[in-house]
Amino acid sequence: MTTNHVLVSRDGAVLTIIMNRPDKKNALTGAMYGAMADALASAASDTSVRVVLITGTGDAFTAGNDLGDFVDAPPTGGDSPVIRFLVALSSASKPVVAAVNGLAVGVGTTMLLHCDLVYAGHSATFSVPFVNLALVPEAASSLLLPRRIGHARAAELFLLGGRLDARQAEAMGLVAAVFDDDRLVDEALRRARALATKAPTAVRATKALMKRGDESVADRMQAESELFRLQLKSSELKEAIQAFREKRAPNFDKAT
């Protein structure tokens, strides 16, 4: 599914997909779910793409939901766009970078719950108003954002219909750093492009390790150990190794 309304690009290994919206403050729809589950779907197929960015245009990441298009055609089943797009983005074996530029409302901020690396431009807030809709929390936030900022701070923006800004997301946790608003896509881009260049593998394992979930300290030393020993004999540490040796930048398109 494509739309005009979502643009998916490439920038060498790096794939961008952006909302793109801006007179209706990004807010999606049926059809831009769609889209956005489709590219996810390809990043995953495609041995070339390592990262995924996705940001918005104008002075929003997105508003949420359309409520008009979501009213007309409310998300019935596992097929639905939202729900596949969600569950590609929650799944995402590749890392997921996060742009947030201006409002990220509803699903804009449950979203980044999902992202590995998530930045933020000086204008930004984050709000998930789900209850002042009479509706509840998605995407499994209700588990997640208590988990990232605490139950308090989470309970004020469930039950309260809060919002937090750029400084105070990033002292919160749900943002790795903020960037002056024209800065902030090229700083996430550069980031994003130097994890491309990293051991594809290792970097996707590290991030199946990470999201694991809750387990014993010996459970995760075991999980651990075993992926380790599959990295020793992997032709990335030999790359990396032989890089070091030579001085020079490992090149992990010769050992995939």
The other form holds:
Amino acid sequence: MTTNHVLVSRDGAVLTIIMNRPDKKNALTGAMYGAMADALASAASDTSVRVVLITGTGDAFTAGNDLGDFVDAPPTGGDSPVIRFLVALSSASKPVVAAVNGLAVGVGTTMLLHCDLVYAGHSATFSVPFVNLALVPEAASSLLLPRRIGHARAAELFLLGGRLDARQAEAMGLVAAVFDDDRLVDEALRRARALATKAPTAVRATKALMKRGDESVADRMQAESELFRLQLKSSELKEAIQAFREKRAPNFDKAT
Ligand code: COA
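Please supply the corresponding structure for the form predicted together with coenzyme A (the preceding block corresponds to the form predicted alone).
So here's everything in the complex, that chain up top.
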């Protein structure tokens, strides 16, 4: 059953998406991409969702696109489920946390370039062997991976189809931290919950600033100051300062 291949659940303000096809290493079918795109769309439109967490069941995050689908049901256009998923993920204004619980092949790795906080279990591995299948990189990874880990290392991964282990991925800045496999999801969820308590407009504006393309220092400072000025006038700031004065944790639920 396709519907069980993607599990969506809520934990307070955190919406969790679980790739759940462990017998196939969570390889992603069109139906799974569609379900994940729908989950991201519902997270975007539901104001009570502050953070999205993505992880997988079993010993794989995902082995990438289902290879059978490449032959039987290749994506055809801009409204195909895989494109809907990638567009929803890459344009998500709310923060996305990934907990990479095992092997991450192809889109399993490239989707991480669009996530904001990426954590991995010790057994996680990362590879982008598109060329081995006579394919080319997707999800803007030919731009984003060299930018993230450097051209030389990205070229080795893309062209030779090698894999990184979790520690290498951490050292290269692909993941923020590595945890024991059995603690990974709890650690990621703890951080997702913490992120969900922060001023949501400020979080989204910070994410948007970090995702802007190359520009001059002057242009970036200008963009930052505009957002900074907006936040200075926000109810979020009032709540943060009031909470500081009252020596309590801020509550941004009513401050947006
Ligand atoms: N699409 C469809 N099925 C896949 C799959 C994929 N991308 N990746 C794994 N599977 C299936 C296998 O066919 C196997 O199914 P079976 O039990 O019915 O034979 C099952 O998942 C388990 O995979 P297996 O190969 O036995 O596990 P492994 O631990 O030895 O190897 C991988 C795991 C991921 C290294 C290996 O399966 C692989 O290379 N898969 C292809 C990955 C890929 O090229 N993805 C696309 C990148 S663009």
